[in-house]
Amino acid sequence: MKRILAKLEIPILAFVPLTLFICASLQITQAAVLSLLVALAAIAVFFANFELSKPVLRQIIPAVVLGALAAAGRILFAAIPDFKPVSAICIVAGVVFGRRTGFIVGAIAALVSNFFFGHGPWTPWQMYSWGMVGYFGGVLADRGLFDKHPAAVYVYGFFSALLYGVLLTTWHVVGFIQPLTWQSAILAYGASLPFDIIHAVATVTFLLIIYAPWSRKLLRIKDKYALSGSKQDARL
């Protein structure tokens, strides 16, 4: 089981924007709900993978702790719109522990702190989102990209939460916008363009904080107490 799953991982995470461009080619009227069964999969599939490779609790506390983390981040800056850590804490993540640590944690402060800002339809997909964000933070990490390019990983940084946003915002389009035309397209994504940066911004200024540092102690602890990585995550 723990193989399939592991097998499964790459094609439902590209099924995820796959359905949004199918229900939006096809007009399909029940999108939302589509949509959002298929972000529910590949969440699914990213925690049961987990459960199943049996992690003591050393390799469960830094995800655990991280996502919390991020959870507080957000609601710590509640009052300054998109303005928060939660994408930085993810990237740190992916690329000390791997990219699967990144998602989980991801979709952790999704989840956590909306018990906080309010639960929703919107709560899968900002978990799915972030969860993309921390993933491919830690597939970059493997591929050696932040080794070789120190200032990638801010640049990465920026276009990430561009991407968070383009998700969210084109979930929302295809879900919800009837009729569904290229003009009232354009005028969401323009409405969402400035806070899309502020984020962007906000996940560069928070990287330039925490990343040397956080970066640092994680990676000690990881060899101190052997826990898994990017490269393990690699293998499974």
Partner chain sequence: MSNMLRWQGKNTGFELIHPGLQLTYFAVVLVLTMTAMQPVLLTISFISALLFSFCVRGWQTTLKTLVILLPLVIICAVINPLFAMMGSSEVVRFGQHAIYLESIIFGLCMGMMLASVILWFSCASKILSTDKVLAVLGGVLPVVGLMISMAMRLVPQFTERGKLIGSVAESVTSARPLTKRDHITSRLRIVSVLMGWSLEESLQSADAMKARGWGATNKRTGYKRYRFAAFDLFASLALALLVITCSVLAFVACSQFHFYPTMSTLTLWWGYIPYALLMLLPLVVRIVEDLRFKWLGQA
Second form
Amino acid sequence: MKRILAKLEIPILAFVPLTLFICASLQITQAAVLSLLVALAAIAVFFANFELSKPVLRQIIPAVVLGALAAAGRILFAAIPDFKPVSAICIVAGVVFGRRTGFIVGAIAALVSNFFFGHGPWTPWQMYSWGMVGYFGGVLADRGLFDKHPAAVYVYGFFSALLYGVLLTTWHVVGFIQPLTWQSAILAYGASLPFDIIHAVATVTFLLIIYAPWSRKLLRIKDKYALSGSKQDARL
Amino acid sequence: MSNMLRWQGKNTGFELIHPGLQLTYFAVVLVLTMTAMQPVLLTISFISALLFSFCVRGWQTTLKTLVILLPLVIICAVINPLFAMMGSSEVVRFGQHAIYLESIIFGLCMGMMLASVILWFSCASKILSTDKVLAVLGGVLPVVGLMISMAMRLVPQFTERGKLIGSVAESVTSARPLTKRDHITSRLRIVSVLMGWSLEESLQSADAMKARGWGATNKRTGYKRYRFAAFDLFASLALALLVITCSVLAFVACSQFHFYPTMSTLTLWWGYIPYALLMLLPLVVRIVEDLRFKWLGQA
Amino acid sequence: MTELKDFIHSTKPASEPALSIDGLCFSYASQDSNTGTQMAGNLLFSDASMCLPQGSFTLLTGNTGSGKTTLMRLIKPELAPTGYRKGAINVFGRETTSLSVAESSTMIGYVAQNPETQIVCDAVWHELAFGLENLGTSQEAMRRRVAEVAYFFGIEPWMHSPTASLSGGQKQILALASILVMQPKLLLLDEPTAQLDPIAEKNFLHALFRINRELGITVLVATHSPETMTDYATGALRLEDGKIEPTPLSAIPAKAGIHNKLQIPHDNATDSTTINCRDLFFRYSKEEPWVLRGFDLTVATSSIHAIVGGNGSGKSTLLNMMAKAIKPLRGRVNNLHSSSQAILPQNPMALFVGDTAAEELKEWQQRCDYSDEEIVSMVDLFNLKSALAKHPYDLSGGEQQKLALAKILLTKPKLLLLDEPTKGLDTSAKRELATTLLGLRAKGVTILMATHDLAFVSKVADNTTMIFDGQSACSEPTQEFFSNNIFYRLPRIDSTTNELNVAHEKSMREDESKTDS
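Would you generate the structure of this protein in the form predicted together with the partner chain, following the form predicted on its own above?
Okay, now the whole complex, with that chain kicking things off.
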């Protein structure tokens, strides 16, 4: 069970955008529900995997605190639409604590903040999309990209926010516009582009301010949790 | 105050059944609403959601939501025919572009579906208070449930603190933000201070957890405030039966119906009755509850 | 008092001590910066020994930095710091290091200082069950123990509240209750009341007293304000120079805090006022009750003005309003120095952003244009030299506050607003703070502080205003304030009241034994 779930992690995460693509190309009428269920399944598999890995306190607590911080940040910045620190915090979490924590921080932030903003069918999609923002942050950091090119993190920040926007818009387009035509899709992407750009700029701004000091502070906390040993161990 | 309400949910007849079942009910209703793209079924769902919302959220709040939802429906009705040039009954024609009645109706239905989904969600969040959701989740994934519970506790604390940090910076004159740029950096500073503070305190929380036997056993149990009684079993069987019937009926109704190129004619059909019963179920339970207490009061 | 203690001891024949420490030596490991090898630092304890009889209520006193917290944590195996350690710590005859996690949590309960950080879950019922869930307790046992403890502490009215909505006092009671569900036999408390207001402190101590006397649980409390607990305690220990010495309870001074007469005679010759406001009305939102409704305040220039009142009476709101961070809904605030003011928040953490104390002091250097020399003299004034290289969060509560004060004083404010400045401070830190404030006043700084520490107010404030029900209940010179107040004043702890307390306790016990039979 444990092994199967662990192997499923990457395929199921990749299957979510794939579903959107299949639904779009086959013009499936029930795309909204179908893709929603797939996204929910992906999140469920991810969390079940985390649960079965018997996480210890030093994995649980930073994820919870960062997730809650991102949610609180979203609430504190609610006055400025789409200017939110969530993506930036997910990226920092992914880079410092690894891809899994990155995903969990994003998912928790979306879920918990929606208890304050209002839940809707968008909740699983936000959980998935922000989760992926943190997940890729962790994957790229694991590959050593950000060590080699420190500026890459800001570039990633910009594109990750766009990725978030594209995922949500695609779900909306595929799920709720029927029959799907090129014109309507382009209109929908065009309408969401300005907001995505604000989000991307906000993410880069936040990263510029928090990335270096937070990484330092988080590493300090990691030390305090007696997180020593090889880098590989620390990330798992 | 609003926080307390969000927390405790409102008393409706729903408390009589297990939260897992409450959750299932809303999930089923949402899935049916989103899948059954058929004008009558959608109207049933929309009206039920609206009535239930009047009942549990109050007419003022519901009207406020409607003010937002109606434009949404209209926008869907307008935008769809602009792009989906399909149908047979032409309404107007601008040169090459024709607007068809069928596609306006499809847009209206799509808008109504979105509106019903949003209404159902807001009703569900009144009934399914956070601790009910967490109780259900904690039964399946204890650690994840606990993590979300912890995050739920931290968010209000962090927002309070964020405001405090902001007001402290405002009150130290020489550090008070003056320009617009200052205002932005001051807001960003809030997040930084908050993060350092919170993570530092999280170390103490970790100690508190260790001091209370965290990791003492591999089999962590979950305190069950709600138990799954015989009545719940009966209720779930009844609900399952109703849901299966409704799904079959909805499938039949949808497959016999098509928007394009010519919309099928809608007729009276007995199959709508079970569907309406499922959608109106919470309202019926609520009314029965009200009447019961009314009679009790008189007796 | 002694009779009562004898009575308790005689009813519980101590077969083996609840806690015994033999020849404990401990030092934190310090890393050699050159070689990177671990080596032993200075010995914090050297050959320290102690013994607690079962059912006792013992106070552990000692100066800041004497190692009270370290000792407490060494007893609780999960929290024991790493380092060089020698000697034995036995709890009910068992070596603590040999205890499993489950055994340890059912034998030794640990309550820390800050109620905010000890609460884990978002619902009160979940918080109570948390420890039992960890132990894998069965549903039936869990339900019963939670119910019992909830009744014992009177928690059931707020069982379903979110923990975030509780007051500090309720949170600390909850922290205690959620330890007790695991039925520990020895309870360790590290400064449990330092963050509480006087009324919440009384409530908490009373709960602790009942746990000790009614349930027979052995209690060890580390505290820097033992005087509030002497009525409940059966014995006291003092940590000094790495040794633990028993000290008689009578040796603990009865009255809190600052004995030295600090009141430097101050001629309020200046008639000018710094803050003047009339008829302030305020509430946070339409649904919420009024925080202020018709509040008046006049603060004389270069004086220390205290605002006293209970929790949630609007003291912090008022300070923010005086600082013009929030606007009243009606009325006007005239603040002469609003262009040169600073606030010291209740928790200095709200001010810290840097990685070291030195960085902290430099945060506003460019904006406020102060020189490096000024920083140095400020560091000297507050004796912060050793703290400069440390992370602000690694400092003690007293040092953190001094750092925060230094940081805001560098901006050279003419008006200083203080929110609960004595919270969590020990006696000597309070004394230092008082001296600093009086020094600032002498330099012409106006100080407005909100606090519920009446002892501190009586020592430093020139004028005192009591806020009640959104209005100023009275506002007068501090001396008059205390001589005119009958109920809201300093506790008179002297021999007569002590005897009264004992008599009261005795009669309560007799009543209980009557009802039992």
